[in-house]
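In structure tokens, the next block holds one chain alone, the form predicted on its own.
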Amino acid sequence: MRHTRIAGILLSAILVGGLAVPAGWAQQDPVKIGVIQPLSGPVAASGNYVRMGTEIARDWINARGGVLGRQIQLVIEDNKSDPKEAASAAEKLIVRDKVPAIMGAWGSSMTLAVMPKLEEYGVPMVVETSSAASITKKGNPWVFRISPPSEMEALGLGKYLGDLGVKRADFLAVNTDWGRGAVAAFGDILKKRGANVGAVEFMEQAATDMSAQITKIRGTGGDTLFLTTSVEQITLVLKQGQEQRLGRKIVTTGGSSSPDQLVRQAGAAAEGTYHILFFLPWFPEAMPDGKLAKAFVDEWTKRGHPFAGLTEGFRGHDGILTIVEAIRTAGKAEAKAIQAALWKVSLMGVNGPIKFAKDGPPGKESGQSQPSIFVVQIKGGKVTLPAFMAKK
């Protein structure tokens, strides 16, 4: 298959070892990509986690010797986890950098922000993070998401409800397009399943206290918390929640949690807690390409990345993957030519295959990959796969 051949080079690439730059380079202008992350604000940590992913997969690349036989050179621009400047930062790397591709752009509010400004000038984006349905439901045919929209990541815990035990769930999620999203698609797959639907409370991004939610929550008689929200805003709930004696399971979603991190930051708040990711860096044996999920964990830790920090820096590194291996395909570095051959992109990336299908109205479809989605559970102040992931 053509994506196993793909991860097979960058492979060989990794293990020679070398980053060595080929004889020509500085003869040509390098290929620009526009990258734009929270690298300040309330999510700066995880938009901080993506870059240094972009980073390992820029370095990768550019050791096998880049695309069409030049440098991979990353633009990247903080939107400061904020939709306005997430939109100017769009234009800057379209009108004066000129960058033919963009990744972008962590949260779904700061991605739909950006969107309008594909549009305007022609320039595709790799949406990486984002999972607001409404990213490739409004009619943008310049967006391509390999990040699960809620509604996917929600089938794809369907199958596991019965193991979690769900019979009655409240929901606590960011005020924002992704939280908002997330309420909506676990609240329907939950009442299809037969699992009743409580108390459903919203807090603010840059929010840190949330005691009168919990307070709420925990009078409802619920048996599960579905939480969505960035790890620093999970670790303040569930430390809030164990004050309260909330009792219950929790579920947190997006596979933004860092379960490394919240062990270290929430302590015995986090025990027993389960977290929907997309990445497994502790088991990269069991992900659909163990070799480059193994060698993406070693070079990680090899820069001195905090571990924590695996769980969205894979995100980075597929993004960049992704577009190179449009420009690659399509055999030139432009905006119409990549949007073009994104369609016809098929390769293995660190979540698994990545392969576009059409979403979104009728002529200005948006591309969405279906990405591969997992459960761990901490357990002794450890991640654990659950049993019942185990078996599957």
Contents of the next structure:
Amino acid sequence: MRHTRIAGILLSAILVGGLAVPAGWAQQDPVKIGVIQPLSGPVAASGNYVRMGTEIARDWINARGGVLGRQIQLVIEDNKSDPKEAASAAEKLIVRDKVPAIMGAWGSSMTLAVMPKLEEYGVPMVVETSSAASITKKGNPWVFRISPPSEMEALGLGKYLGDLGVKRADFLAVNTDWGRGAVAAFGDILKKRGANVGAVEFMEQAATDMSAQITKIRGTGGDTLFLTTSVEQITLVLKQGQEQRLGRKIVTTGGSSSPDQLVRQAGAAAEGTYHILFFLPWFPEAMPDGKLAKAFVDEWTKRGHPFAGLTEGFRGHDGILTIVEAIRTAGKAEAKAIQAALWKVSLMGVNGPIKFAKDGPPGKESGQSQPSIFVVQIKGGKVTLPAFMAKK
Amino acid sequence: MEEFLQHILNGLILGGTYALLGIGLTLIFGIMNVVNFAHGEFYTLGAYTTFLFLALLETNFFLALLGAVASGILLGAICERLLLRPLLGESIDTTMLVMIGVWIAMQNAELTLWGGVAKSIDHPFPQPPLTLGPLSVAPLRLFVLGAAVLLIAGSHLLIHRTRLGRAMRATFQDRETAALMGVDIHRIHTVTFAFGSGLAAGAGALLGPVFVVYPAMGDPAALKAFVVVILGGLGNFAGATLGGLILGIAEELGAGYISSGYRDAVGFAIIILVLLLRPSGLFARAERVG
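Show the other one: the form predicted together with its partner chain, since we just had the form predicted on its own.
Every chain and every other molecule in the complex is listed next, the one we just looked at coming first.
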């Protein structure tokens, strides 16, 4: 009898203990963060660089003890450079993986396709790359953008237009929300500063032959070509521009131009071109937080990632850092609490200070941070700071 | 006028490679009655093989091009022998589904093997363009046009001047009768598929250095090939050649004078018109059946 009782006590102890163990594990479950990037398809290079940046942020944060005493885990989905795939990736992350926050989705068209899903399920997303103005103007309160919209970028470039000597400009942009948005934003600034706008041409995202557009632009007699697209297409336009003796000053917008990759793949055709960037890995000390920028460049190099990818990779780092800071502020990894906490976030990323201001229709505002903007020039096969940037 | 001439020149060069893509597809359809959805992947294969030869094995550029065509022929033959021969006589839908499977498998294999980051192929031609008055063209593009013309002419001779070509044409007209006359249908099918795939790989090898190489590059190329084939009439060799040139020039002029945002739409607008007005293709002869 006594034996039975002891056995019973032992049994309950085991049962309680047994139940306690999974409960203890549950507390140690990592905090999941969803990431949607183009890992394949025409803009795969950029998406993979951003992914590498998110992994650095994850490892650094986990090495410092994670957040809320838990490690963080990234659930990374491929949107295949396709808006339809981006929307289904978001649905999968939210419904199946139950992530409380997402970072993505690189291209504006992909981000715009994800946005209705955020509203439907009530999950916040930090937008790390997209620059179409419409993203923060739609009245989607789940969107927080750390990349500059084209207007902000155009305004940033505005003060250098005189130094660049732009009098008559043509546009060639990818036929997406991003490309069309950039043409509108930069066109406005140019007109305000008294410069003329000539031809406005578009190309499909997967197009490889831009000779018709270049022939047309060659006929306008302008002095500058503003080019807005992914680095792959920039390479093609530079090469084909050289084939047709385009002979223009070229300025790429959007911060995705990865000048090193252009030097390698377009060679002499990239000489003299200007690029708007949001990170200067060649001159980390010139960044707002020189120490953090330097550490990021060093870690990137240590991992054997291509240097050319740094101008994309930092976005992944800053995006994840922002989400984790919001989770820490919120005190719990829940979508609604993270959304509220994102408004209170104020931190220093690789690009510079990140802090969200309200943008869009009142009552349903999206968050928009104001990032730092830089211009570099390719000279002698090297990336240089133009004189007007250096004297700033 | 200067601009117009430059557009025509661009269009011809582009059209030459469209023709090369279309010919392979149209032959495979005409002779084997297979809609080859994997055609674009053989184009990609050609481009990556060129990259492999040049960047990793460091061979001569022209040797790399030959290697690329050979890789297309070889894989095409294997594909026919393993996947299509067992399905001989099955409905066109069955083989189409198999080829869609091959398309997906090949594209993902390329992605696994090479990664998603685009590659650039070096070539031995000088960078500065050749100029003639207002016209300007890169030496590499002239070479591409020349090589495409040679390949098309070679294919034409093969089909119209050789015993093998006669057997192919006989199979095209009537498979059973050709078999009764002693034509080895199995062999003709393998040769046709290998030949068509080789041409697609050749197009990829030629255009790889002009553009950049990435796993999904075959998709837009395959779409163009289908446009060309429908333009020229299914199974029509000369039609595919002319269809390619017409598509190249129409796209150029459409982008140049209507709107560059609708460049790709031009090709499809033409297809819709052709299907409405001349459903068997622009160059279909009245007596041709099938």
